[in-house]
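In the block that follows, a single chain appears as structure tokens, in the form predicted alone.
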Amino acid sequence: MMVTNELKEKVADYHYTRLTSKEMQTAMKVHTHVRRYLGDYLFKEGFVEIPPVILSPLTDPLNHPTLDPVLTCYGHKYQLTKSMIFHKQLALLSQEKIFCFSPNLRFECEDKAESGCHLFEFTQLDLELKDAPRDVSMDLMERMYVGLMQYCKEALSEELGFFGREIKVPSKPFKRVSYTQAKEEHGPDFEEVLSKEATEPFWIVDIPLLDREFYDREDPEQEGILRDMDLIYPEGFGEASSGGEREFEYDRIVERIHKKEQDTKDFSILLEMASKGLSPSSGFGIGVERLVRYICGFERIEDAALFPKVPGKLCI
């Protein structure tokens, strides 16, 4: 597609519009104690921030198509940080539980930008725990959640009444529900469907082994089938976010490679430092952007976005 002036002068008018409105100002004051409540939060339960990681040999494979840019640098072959899925994996060499806010850039196929809750650039609150199992970052995450609602509740209570918007505080535990009997019962979009029928976050659990990525664990007594979870939204605000317990072994994380039939040699660096020895883990990450989106009720996912990356359009 040829950029035109006319289409650059229409992206300036649009952004320029956004840019100067109470809408986004007001949005902007709510991602900004969301960010530091979330920090706070995890500050004080002994985590270690640790800085994004931009450019690596070394990114999230996905488990659905998007267009990969390649860049070469110093005679070497770079990607754009997909995830920080290995990094995170990798710092618990260092510490015992880390978290990052790490900016992800996922170039979406074209059709993802009518679904209103994709960008190809956004930030991912990414967090990882040592030698703990799924359900302790099931809690964590829990309490994590039901604290920021109340959080957003009392010091946010102008701006949520700005947007005409009522959140409420979810009771513990989330209920859990197995993704193989939701999609028997309700079809392929049964994320959506029990979405909109929620009122309050639930996880789905025992995620089938070929439906995610390698690198997640398989449950040693459900063959094929993961350890992992996905937190949703209620009211069809769809996924909140996503995680699981990690293949540590080197022989099982070789195995699930073949099994993905993906390349051993696209992750020669992870499976070299596997060989020398990496920690039981799990954890999860937290798109912000959608965060903010359900917090402030917004229809589109652009609207939490100060200068959002909409899949296919010329963006700023």
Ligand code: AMP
The other form holds:
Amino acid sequence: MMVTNELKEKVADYHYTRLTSKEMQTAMKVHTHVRRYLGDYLFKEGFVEIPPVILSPLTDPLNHPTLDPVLTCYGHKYQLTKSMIFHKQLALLSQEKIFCFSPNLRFECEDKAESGCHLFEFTQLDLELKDAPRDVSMDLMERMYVGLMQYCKEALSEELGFFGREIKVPSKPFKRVSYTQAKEEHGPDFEEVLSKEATEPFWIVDIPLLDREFYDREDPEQEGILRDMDLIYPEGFGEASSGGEREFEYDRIVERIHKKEQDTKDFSILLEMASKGLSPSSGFGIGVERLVRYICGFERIEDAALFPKVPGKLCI
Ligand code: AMP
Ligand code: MG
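With the form predicted alone in hand, show me what the form predicted in complex with this ligand looks like.
Expanding to the full complex; the earlier chain stays at the top.
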């Protein structure tokens, strides 16, 4: 696409108006409180914050198409981080519990521009716990989520009032819904249907193997089903988080790469390290902009980001 002077002026006007608005000022206040609350929560739980990785030969293959630029530096090929999944697993060679506010670059296809919940640059609060079964991660998420909603209600009443937003503090444990059963009952858009009906967040579990990436651990007791979980927001806000247990044994990782018809060569450094020994772990990633969008009750994710990167658009 040609970047004309007219387009540049339009983009500059758009950003100038939103950056000087009370809405943006207030949304960023919520944003900063959310990040601070979550970071402090994890610090108190003994987590170590690791710095983000932006470039690596190794990144998440994802389970949906994205446009993936490759950068060649010093004769080596680097990708932009789509998620820090493998770096999280590797960081557990050094630490027991880690988290990162991780910028993710996923050049999503342009049909996602109107979804209201996709950006091509966003931040995940991504965390991983060594030797932790899935329930440990789910319990952590539930405690942190409930704590955050309580905190927002008290500390941000003025800001939420400005947006006319009332949030509900959910009760624990959150409901667990089987992926297969929900799909049978509500069809392929079951997540959207159930999110719209829900008044409290809920989990989707029992996700089929080929619906997700190779690194998610297959349930040793249910062939073809993963030890995964998605957290879904109520009120139609859709997916909040994905997570699960991980494959960590060399042979299992190779088998799973083959099942996805991917190439082991693309993951050779990971496999080399897995052959030396990785630990079992579980964890999850929660999108920060989607979280702020939910808390503020915004229709579109752009309103929760200072410099939103909308798929297909010229952004700053
Ligand atoms: P995933 O592992 O792909 O499920 O990503 C983890 C979380 O990051 C999701 O549950 C969302 O909250 C968030 N996320 C994923 N993709 C995007 C996107 N394109 N824009 C904004 N947030 C996203
Ligand atoms: Mg997901």
